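Just one chain is shown here, as structure tokens, and it is the form predicted on its own.
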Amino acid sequence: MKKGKATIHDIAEKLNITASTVSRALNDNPRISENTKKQVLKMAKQLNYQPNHIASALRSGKSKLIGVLVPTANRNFFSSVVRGIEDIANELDYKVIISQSYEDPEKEIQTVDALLNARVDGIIASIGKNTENFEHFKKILDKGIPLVLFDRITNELEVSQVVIDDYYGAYETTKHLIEQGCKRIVHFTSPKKINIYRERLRGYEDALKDANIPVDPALIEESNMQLEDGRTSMENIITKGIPFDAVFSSSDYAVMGALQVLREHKISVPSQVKLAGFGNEPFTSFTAPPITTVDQKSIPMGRVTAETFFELLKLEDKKSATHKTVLKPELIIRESSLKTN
């Protein structure tokens, strides 16, 4: 038997039919009889035939594949968004290729190239927090391929976007802490160009101003927002002797680091310091005390992002039809931020 992958020509030869008949049978063409379809599928299985989606995409102009690029898949938020995207994609007989940039701009560029080489019908992406040049995304648009951004977006690209109202989520969280009697609220943010942190910072500052509480730059800590960063930021504030009565972090991971450090310093949460995060990661409901956070509606975001993508796919002019969808987040109030009697 010859080596290498089986092709439709091998199936055709075995069944003594034409390659075009095999192709139509594999694509469930109504012109082909059920009996022939069964024979073709049986022989394809025997020969371990794997369809070449790139060749198929070249012929039909459609690969039925979507590239999904996320900074990391091991966050509940991103894995839930992907689940929402797959819910819609699977209904429409599309498959999803998931790639991770690991917050590395170079890896992000390489991944975009790999997805384009795989002939995906379009790309859905959330930008890595260290990305400052967006030429690789412009290349997707220049090729006339649909691109939809979600959560982490940039205003430097004219594309369809799906986001939550980060400003509203941060404003409501800060307002809640103020209502619990807090006046010296530390805020953990990121210095990066990413929209989500800028909007959360703006929500925090406006809630303070609306309550006639001055914004104190000494209470704003910038970092990469991981657990270790939260620990470092909390240690910085305590070491400097800056008075504070609450911490509102733009990331659940950083607020978890803050909780650990407060515990080590025998500072009681919530009676001495109140805490709130952002993201509603599963661990926030299992900590002691459970942490107040903002739910980002990740599965609905995934579904809406996929729906936006498929609407775009139908259009002739992919560039001009940009659409921004803003979903409302939900403040989940738990014990870490509540006034104690």
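Values in this document were obtained by computation on a predicted structure and should not be read as measured data. Here the rigid core means the biggest group of C-alpha atoms that line up within 1.5 Å when the two forms are laid on top of each other. Residue numbers count along the first chain shown, from 1. First, how it differs from the form predicted together with another copy of the chain.
- Superposition of the core reveals a Cα shift of less than 2 Å for Gln272 between the two forms.
- Shown in the overlay between the two forms, fitted on the rigid core, is a CA shift at Val70 smaller than 2 Å.
- With the core held fixed between the two forms, Ser285 has its Cα displaced by under 2 Å.
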Contents of the next structure:
Protein chains: 2
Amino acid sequence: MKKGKATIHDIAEKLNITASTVSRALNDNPRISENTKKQVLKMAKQLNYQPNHIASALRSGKSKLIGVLVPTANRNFFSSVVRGIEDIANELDYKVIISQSYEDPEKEIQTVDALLNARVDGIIASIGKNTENFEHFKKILDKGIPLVLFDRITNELEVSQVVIDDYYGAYETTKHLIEQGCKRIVHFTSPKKINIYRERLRGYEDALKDANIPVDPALIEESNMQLEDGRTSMENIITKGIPFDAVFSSSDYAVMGALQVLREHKISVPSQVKLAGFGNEPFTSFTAPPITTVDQKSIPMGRVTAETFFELLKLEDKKSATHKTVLKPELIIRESSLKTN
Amino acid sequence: MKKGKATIHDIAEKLNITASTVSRALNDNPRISENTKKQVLKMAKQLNYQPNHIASALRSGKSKLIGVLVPTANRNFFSSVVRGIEDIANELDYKVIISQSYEDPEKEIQTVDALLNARVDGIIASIGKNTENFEHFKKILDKGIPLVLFDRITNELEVSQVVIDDYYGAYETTKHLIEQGCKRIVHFTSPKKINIYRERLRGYEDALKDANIPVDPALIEESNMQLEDGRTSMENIITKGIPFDAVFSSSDYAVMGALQVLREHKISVPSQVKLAGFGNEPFTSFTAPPITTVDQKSIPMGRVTAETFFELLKLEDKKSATHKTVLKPELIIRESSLKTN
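Structure of the form predicted together with another copy of the chain (previous: the form predicted on its own):
Every chain and every other molecule in the complex is listed next, the one we just looked at coming first.
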């Protein structure tokens, strides 16, 4: 044992358990047995262990901070993932700081610097829509700092990641609309090459094919999928006189815009046109009618992402281990997509 | 001039201008004249100045990070304030990191520690609803670290603050409802003693008094004002058979709950009951009918808060100077509160 103040590592060594178990025991984590807790507390007293987080951060180089980089913290999806990350982090006495890229590649680079500046022990990130160069993420990996990506990932980085099965979510939603009698389903997607929208488009197309319904490119509208974009896309389809009986949007915001335009045109939802979104933003349950959507299991995603992160933190060589988790999303059926009599 | 690498302070000294002007000039800030920019760039070249933020942070103790503490980053109000703070901070080459208290006093204390751990140059905060002890904020001040509060403030701290005129917003909203013919206006408020709800209640009461309408305690419903609370409050009023012709809620979420309950009871909005909220959350414009609400000028509030922060950062004695700014909110009139014929 080193001279000077005792650390959790000293307690761990004496008891032949891991430092993380000691930390959990000291934090009264329910996953640790009462017996272990008792032993840890006894040894802590014996070694005159004094918890001092700032001092311990300075000594060991650990700040006990996780930096989370998200496009925007005010989307329900991202804020719920952060909530899930915090649940796990707090159990382990880690704190979370958030920084936003606002989908701006330049700002994303600066944000990574800001988090590194804050001496975080690692970074959890979701990549901005417009990012095409990933050098700033490579820099994190090159420094040996743990990095886990969630939801918005890229194949250009060899890195641990947690995603949902977007293909499955889109396939199930499209299948549901077909079962409700829809044959001409508009799809709102993004022109950007990020994985999530590509997978949702693929799910939409495959569900149509499996039901022997041809994929009609005229029904596919590309945009940034904000509320205004959804309005424009819906107006486009209506103005062109393209027949349609449903809209499946890869974004809840865009489907909200579609609902507004349909209302203005006195087109009834769901009797004339059925609607489904993606993301389960809270407002989808507030609207009249409430909107069918896909829940992305955001809190579980945050928890799994944090667990992956802490696994990585334990490893000597942060770069060699990558782990990919795929979670199943859940179709939430509401009035907007149901057959009327 | 010191030996070794040149700093912005060296450039400032040579040109007899402030370091902050040098920094702005190097960042191509539009507020700095082209002539000054030219001089700064020339001197930077002459002194072989190399910008290196991490090195400069270590040298000067400045991390160029601002820590922002908010109850939740996913409320439109808080995320927009953060956006306004980032606008100003980025102009000055500062970065923003966010940490959430989730309205939990214990977590708020930890969050302050996390931000201090991240070596932020100062903290901008909005206090959680349930916080009653302010020692963790006093600790920031005692360390001589700049602190600015916005929106959720307390009189127990001598500190710079930026608030909106909640009294004015509530008074104007209530007056508007009276002008639309309402006489029995329900008010949703919080039992918590935080300034914003107290001021809104006062504005509501004064507008009634000024119109010679008695304040009826039976019309005032106290709750946490989430969507579910708004539902419960509305059901309470209806079940008790208390006559009412409008609801003015101190929270948009609660007024949304009221709208749902009124819809379920086939009570028409706005012809039978008029509605108004507070906060201008985006969903208030999505609903049918769209809901009248009060815009809290969140982006300007963020900008003013950041400006107050940077003024404070320049001062030697951070504790002696306090500055209070009050912004006027704006009543946004939508269909939910308008007289029908």
